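Shown here is one chain on its own, the form predicted alone, set out as structure tokens.
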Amino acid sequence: MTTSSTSDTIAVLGLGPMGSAIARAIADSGGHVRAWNRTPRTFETVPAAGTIEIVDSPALAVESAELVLICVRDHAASREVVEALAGAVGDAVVVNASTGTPIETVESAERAAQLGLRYVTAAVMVPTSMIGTEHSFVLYAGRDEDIGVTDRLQAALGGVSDVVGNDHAVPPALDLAMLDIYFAGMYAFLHSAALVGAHGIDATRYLPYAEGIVETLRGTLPGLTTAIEGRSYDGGEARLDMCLAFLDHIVTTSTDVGLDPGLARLVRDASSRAMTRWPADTDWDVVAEEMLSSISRRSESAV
């Protein structure tokens, strides 16, 4: 077993859907992949431009590799892999692309540092079908000298590679924040489609209206950003009492057709609480204060 990276091999540990997509993208770009999975896996078609070598153990996978990519179920599983490989990876850079929370990723990075490993956190922001295409989007955090070793991986994955600094909490925080919007948006669309469907409007007819309001939302985001960064809610664009009335109507209309109000009720209740603390003509954006204050209180209690 060598203790230094002497080849251009990239080891991929974890051959679930994302790990397999990454391995294929590396091979398609002409790279050599040595891969391992907890349960036996095979590739039905090995890309012609490169090679994917399946081995029986993680130790064999990392031998002489210049880069080790871990893509397993979660950070509890990835830490087990890191612990097992600590003495075998040598000077190779370990890129952990496993899914986790910001706290978990920081803990994993701290443990890797204790083990003397060169370590990078990655967050893959796209589905497997976009890996290796111009639509790929991956976030990286780590030391500059370690990020530099990932150039071949970044090129193979294609699209955008966004290096966000040395704070290992940032990639998962951004990943989960964007998924927060994504899942809430999808749920809101499904809920709204059911709402109009109850009044005889099919989803196809409704779609252009939904797309239009999404564009309106897009134009609203810069103003919301300014409001929460300045903690100022006096732009006069959307009064709290007016928005609360709209939300009451959504909740009532949903209930009238037998539909759980869902997110609308959650937002309505947050707006109602804000009305007990702020003047009616305050911008609706002030609902952010409840969230921001709860984070501040938690931070203060942790000190």
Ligand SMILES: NC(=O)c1ccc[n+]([C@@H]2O[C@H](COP(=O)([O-])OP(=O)(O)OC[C@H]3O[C@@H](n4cnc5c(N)ncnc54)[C@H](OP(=O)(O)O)[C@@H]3O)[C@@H](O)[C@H]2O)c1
Given for the second form:
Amino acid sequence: MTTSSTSDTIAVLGLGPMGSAIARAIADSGGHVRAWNRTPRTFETVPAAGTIEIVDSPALAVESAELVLICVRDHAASREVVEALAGAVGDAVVVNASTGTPIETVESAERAAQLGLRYVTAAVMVPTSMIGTEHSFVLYAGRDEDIGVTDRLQAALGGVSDVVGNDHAVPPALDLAMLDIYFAGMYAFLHSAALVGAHGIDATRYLPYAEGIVETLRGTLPGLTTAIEGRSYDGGEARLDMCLAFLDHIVTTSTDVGLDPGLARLVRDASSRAMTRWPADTDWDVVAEEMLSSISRRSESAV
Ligand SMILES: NC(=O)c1ccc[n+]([C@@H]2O[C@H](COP(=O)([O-])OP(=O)(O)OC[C@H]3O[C@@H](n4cnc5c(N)ncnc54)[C@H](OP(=O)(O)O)[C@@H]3O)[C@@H](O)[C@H]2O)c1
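The structure above corresponds to the form predicted alone; please provide the structure of the form predicted together with the named molecule.
First the chain shown before, then all remaining chains and molecules of the complex.
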């Protein structure tokens, strides 16, 4: 197969939902995309501007491209793609937007360096529908001279591009940390909706109350940040013993209606353990100490 090459070609490797959304956003912004997917794919509608050309191999896709974006399931998959394109990619910058753990992304960056590639780690923080809109949000890590080549990609994806330095662990650490909050929050909402549902309060009636407490949570985060950074727990606003009583009520109320207490039991148990180590009038935030201490112990044993 022959490929049409322009100096501003962006190669997109991986045309799952996210890779396709990115390819379309680049084309819609007037760019030329040369794309590859492991399983042959087509686009049902042509882009509003630009072009998307589909080719048969990663090596063909990256030919003469100035920028290469990889967006596949995980880092096991992206490493196969990187090995397949390494001999053909030349001086182009490879942006890997496949989700991985911090350890995986660092290992992938190290392998890319061994292969002599210019390499950037990206983490896409939004669903496909927000790609190419003002709501898009993507984190990037890499060397300044490589990040500089991603300008057209950043512009096509729209919204916020957050360049976080040259540590390839940072985008996935922030990505997974935000998802940690998001999934726990969604699970807590479903759990609490079931709890009120068991008392005849339907989810629609409950929603404004849930939204209100999420706002309260938002206002609580700066204080928690100050507490864990200073490791001081003497603000006097939410005592450990008082919070433990709330948590006991949630666990009991869940159990009363036949609902597994879930996250509430986990938080209650962490609070009970804190009560064995700290005075009852310590701020509830001291629950963080167990997590901070276990990370310190692991770092010390790794040295
Ligand atoms: N979708 C979202 O809303 C979203 C949001 C943020 C981040 N992400 C991240 O974006 C990445 C892509 O996600 P996605 O939504 O497009 O769907 P996905 O199901 O995570 O990935 C599908 C893509 O991965 C390819 N793939 C899987 N294994 C492969 C392998 N061994 N070699 C080559 N290609 C392989 C698939 O190719 P085939 O078609 O041949 O199977 C397909 O192109 C993921 O890392 C995901 O976590 C997605």
